[in-house]
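Have a look below at one chain only, the form predicted on its own, in structure tokens format.
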Amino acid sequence: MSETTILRGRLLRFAGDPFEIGAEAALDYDEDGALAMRGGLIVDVGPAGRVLADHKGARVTHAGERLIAPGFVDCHVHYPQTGIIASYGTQLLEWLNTYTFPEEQRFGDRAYAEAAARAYFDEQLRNGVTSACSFCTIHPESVDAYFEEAARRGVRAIGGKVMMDRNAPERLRDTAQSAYDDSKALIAKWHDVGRALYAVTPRFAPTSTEAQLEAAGALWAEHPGCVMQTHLSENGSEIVWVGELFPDCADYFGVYEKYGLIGARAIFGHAIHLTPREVERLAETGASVAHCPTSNQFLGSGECDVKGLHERGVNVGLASDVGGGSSFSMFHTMKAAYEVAQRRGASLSPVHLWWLATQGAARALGLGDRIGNLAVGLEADAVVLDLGSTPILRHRMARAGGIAEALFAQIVLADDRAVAVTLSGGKVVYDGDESMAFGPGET
């Protein structure tokens, strides 16, 4: 039987959805808290006095003044674009052709894909992201490299082979049949193996023929436990293009409806320029939206109406969308989400933002009962944060009037330097602060 280990310090978790019950009721915070872990799961959490009394003999690590929080969840990212982050571009379609497609052609080389996966997970864990849902490329080698590296690190990973049989360079096109066959083989190899989950991944409607979208819908129907990920209504020119390619569909979302690519565990990246019908159908079908604010600003795509979507019953999670997104940091992503909401006149509190980057993103992936919070029975994924990681943050924290104010200061000012330790399944997967004296791979 595995040993119970306890991490003690300031403790942040969620009692519920702040969009439903309000920020104050949703925030659950202990100035002196404890997180008890065993066998990769959380077995107890709460005030330190009670947790320590209930688990006498457990090994305890003190986080001091640091904050113990749920690991961040990035619900929409492109790991093959790690090498082209921060590339100058105009807007979405030009950016894809100039940078994304040339880079992705290189992922048929297994060694290249493995190196990219190592670089990606280095950045993910250094930024406190414990789970992510990534697009791979059309190459099965890119999927194998992604899941193998995730398994080696011991982190939860969701991902899938891109399906793309038109409107892309020849070396990045598969066929309806090969996309189905390759994806089916990868599902058998990786789905629900260890901490891996497969995502059926048609890139976006313009790069799939009707035959391929039909194949994708059939594949997901055969494997409903998988996630389905794609893109929706990111850019005005893209939406016009979709209308030209699929004139018989009511709108962009209608394309995915036609081919059975909607429902719970379907997550749509961006979803900026939605019609009222599309919003209604997203809510009715239980589909989710990945809000990618740094990418939307970087590529000039527009501003997602996060609060409006929530009010209409649509699940929303926060995502980096690297490499169109400009940072692996969920602090930077939360800050961008705040700024987008401000411009829309619908301010998001620090509690709302932090929830979107953890439990909200987990729920958008259909994994709210496994990850994204610090609660009994969930996987023991956590991040330990230094709230005074830079001189300006130390100066600011001396004046913080409470935990919510401290969280907001982190959103605006923190970066990867704030991440002292990242834990996945109760094991240390990144240690940026050896003063906490964790043993190798232990808590």
Ligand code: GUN
Given for the second form:
Amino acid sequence: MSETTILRGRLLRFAGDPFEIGAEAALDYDEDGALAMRGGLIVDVGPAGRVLADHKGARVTHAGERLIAPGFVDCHVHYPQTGIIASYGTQLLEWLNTYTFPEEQRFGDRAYAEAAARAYFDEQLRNGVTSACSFCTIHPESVDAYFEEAARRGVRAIGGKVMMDRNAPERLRDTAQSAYDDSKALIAKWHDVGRALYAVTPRFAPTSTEAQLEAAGALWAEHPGCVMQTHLSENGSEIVWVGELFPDCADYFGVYEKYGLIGARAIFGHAIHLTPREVERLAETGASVAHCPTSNQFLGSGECDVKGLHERGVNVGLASDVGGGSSFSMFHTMKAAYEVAQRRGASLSPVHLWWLATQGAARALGLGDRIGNLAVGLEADAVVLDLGSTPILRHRMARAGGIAEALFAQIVLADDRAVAVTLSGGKVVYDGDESMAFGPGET
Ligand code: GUN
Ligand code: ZN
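Next, report the structure of the form predicted in complex with the ligand; the form predicted on its own has already been given.
Below is the whole assembly, all chains and molecules, this chain first.
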């Protein structure tokens, strides 16, 4: 049996969903807390005095003044776009043609895909992101590279082969049949293997024929344990285009409805410009939305109504959407979500924002009972944050009146420099703070 290890420090977790019970009730904070882990899972969590007394002889690592928090979850990202993050200008459709498609064509080369996967996971872990749901490319090699690198690092990863058989360069098109066959083989190879989960991944309605959307629906129906990820109502020109391509459907969401691509494990990126009917159907079908605020600002797509969606019963998680998104940092992403909400006149508290970047994103992927919080039975994915990682943060934190104020200052001012250590399945997967001497300590 593996031994129990304990991490002691300031400890942040969630007692519930702040959108339902309010920010104050949802926040669970211990000034001197402890997280006990064994066999990759959390076995205890709470005030240090009690946890240490109940686990005598356990190995204890002291995080000091640092904050122990749930690992961040990024519920919509494109790992193959790591190399084109920060590409200048234009809106969605032109950006896809100018930067994204040329880069994605290179992922048929296995070595290229492996190098990109390494760079991507380095960046995610440096930013404290312990789980993500990523699009790959149309190439099965890109999926193998992604899951193999995730397994090497020991992190939970969700992802799938992009299905795309029209309105893309020839070298980036599969067919309805080959997309079905390749995806099915990849599901057999990767789904529920170790910490990997497969996501059926039709890119978005305009790049799939009706035959391919039908194949995607059939594949998901055969493998209902998989996630289904795609894009929805991100950009005005995109929506007009979908209307032209699918004139018999009521709206954009109606296309996915027609082909069985809706349900509890369906996650739709963006979902900005929705009709009341689409919002109602998202809620009724139990689908989730991945809110990608840095991307929406970067590509000038618009502003998702996070609060409105929640009020109407749609679950929302936060996501980077790199490379449309401009940062791997969930601090930057939370800050952008705050700013987007402000523009809509609907403020989001720091607790709401932090929840969206952890438990909200986990729930959007149907994984709220496995990741995204620090609670007994969940996988031991956590970050240790230095709350004074820059001069201005040290200056500001000296004046923070309480934990909520401290969290907000981090959201606005912190970045990857705040991430001291990232733990996945109870193991250190990134150590940016040698002064913490992660390892054996006294009980
Ligand atoms: N819609 C279809 N493909 C993409 C993509 O790669 N990024 C974004 N932001 N939107 C998309
Ligand atoms: Zn996307």
